[in-house]
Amino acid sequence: MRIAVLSGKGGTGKTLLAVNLAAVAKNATYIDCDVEEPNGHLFFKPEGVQEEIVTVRVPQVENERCNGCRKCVEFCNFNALAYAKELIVFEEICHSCGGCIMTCPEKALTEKERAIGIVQKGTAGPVRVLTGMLNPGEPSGVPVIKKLLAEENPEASKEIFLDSPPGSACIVMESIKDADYCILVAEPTIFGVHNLNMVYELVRLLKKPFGVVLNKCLAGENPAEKFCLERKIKILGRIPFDQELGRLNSNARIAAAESEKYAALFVDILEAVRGEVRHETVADS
């Protein structure tokens, strides 16, 4: 079972849900999926840590062989090819489609790896963990993602958690496309809604079953809830807005392991989870 955890930005919780169901789940795998600024491993520490490398294809012109004739430059979408002189590669903003190389009449242009990140892989106890970091200044981490989902083992874990990157683009949707369940996270402000809506309109556009968990919750109103219940959505846990919470977090320490109050709200979330997940299957059955 795969349960992708998303938000809107940064900073809702994300990680932390996602940390702390992988752990009470014991026998789990937890793929962080935010290439840009992962920090799930910091509170795994996984140990015996395996690094690979990921890169793209690139073209790299043969100087020698090009006459100009500029039907790359013209192909390309992506404006990642340009002539001046001599054909120019602007590899950054090459999507790796290996279009220009099919259309090059002189067969100038050859392919070449470049490294845009790495993937790591290690364990935490019962917990695999995998972890993608994105080289700083690229433009896509879409390839470490895909990645990284390829190293997943179905048959090594009962359930993988996917902490999503934050917002709805394309990285966000790489991250998802296979999960079996999403859960939202949310804050319970006005702007914790609007943030909210976003990924609640993708995951009701890629049709993916799904449930919220409310953050930082205190006494009184909560936007979020409210915006929850207008539409039906079905709510999964309520974590509260807790110093001793925040403190753990801070410190890159896992409430579920730290304290037996946290490991019983987290357990708690976890099953109405796969409640919703059998739910789901006999409803396809």
Contents of the next structure:
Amino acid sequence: MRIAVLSGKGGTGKTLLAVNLAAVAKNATYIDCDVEEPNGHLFFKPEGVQEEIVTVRVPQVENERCNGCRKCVEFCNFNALAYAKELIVFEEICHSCGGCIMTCPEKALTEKERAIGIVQKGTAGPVRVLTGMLNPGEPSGVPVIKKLLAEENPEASKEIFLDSPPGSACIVMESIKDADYCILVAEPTIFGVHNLNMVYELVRLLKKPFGVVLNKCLAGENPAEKFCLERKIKILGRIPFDQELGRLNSNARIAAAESEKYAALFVDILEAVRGEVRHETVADS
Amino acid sequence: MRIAIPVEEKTSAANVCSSFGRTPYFLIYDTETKESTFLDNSAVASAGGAGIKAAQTIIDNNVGALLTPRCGGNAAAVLQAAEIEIYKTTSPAVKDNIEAFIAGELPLLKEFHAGFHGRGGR
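What would the structure be for the form predicted together with the partner chain, given that what you showed me was the form predicted on its own?
Everything in the complex follows now, all chains and molecules, and the chain you saw is the first one.
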């Protein structure tokens, strides 16, 4: 069972929730898909970490063979190639489709590997921890996420928690593509509602079953809660606006492992998620 | 020499377009024959790499100098490889910039902004 945790912006509590759910689920896998700034590993401090380099394929040109016909330049939909006295390849713009190599009548183009990031695999007690890290300045983390998700072994653990990147762009779609259930984390502000709406529209578009966890809850009106009630969205749980929880989290401590109170909070949310997933499975069959 | 300027409309009274890669048209002005022609910029609707494609159009039309308010780093790399000089426009009206170029009063464009790689500015 793959459970993705997402939100419309950074700092709403995706990592707090994903890390603590994986910690209380035991025998789980935590996958950090927020490859631009992965920080789940700071909480788990995994051991026995193995690292693999993620590469993409880009064309390289042999100028002696190129006759300047520009078939490749015309073919490329992303404009990653230009011809000015000789062929210029913009590697960062290339989407690795390989089309330019196929269209070249002179066989002047070949493929080479270009490193764009790494994938780390380790363990923290009963939790497997997988982390994707994109090299700074790289335009797209999608290949790192593809590699990361291909590394997961669905047999190895009962539950997989995917810590998604913020927002609702391609990189998020890639992260939640195969998720069985999505948890949307929301802040109790008007701004929080705007961000919640972004991921709400995304999971509806992708037809994913989902529920919301309200984070940083205070006494008084909660616009995100109102948004959920008006749309009959399942509220899976509420995390209070709590200094002690904030302090533990800021010190890269897993709150559920530090106190009974927080363990109970995240167990309740996990049980609500499990209940929803069971309900979905029954509804599907 | 043929010079190119990104323009918002297909008239010689047009204003310079603030974008090089995504300008709708280019004005090509021949300083010898004093003739103006207009080119459609096929890069305008590109998902990404518009500057590179627009630069290719400039090269393919035997242009010696480009007059533009802004230019991205990728487009500049293509233009420089083709030894096309890039000048910075100093006023909105196309006509004024052509006159300033002929008088040798236009400065070279020295600062190139980062490409957005199809992701929108961030």
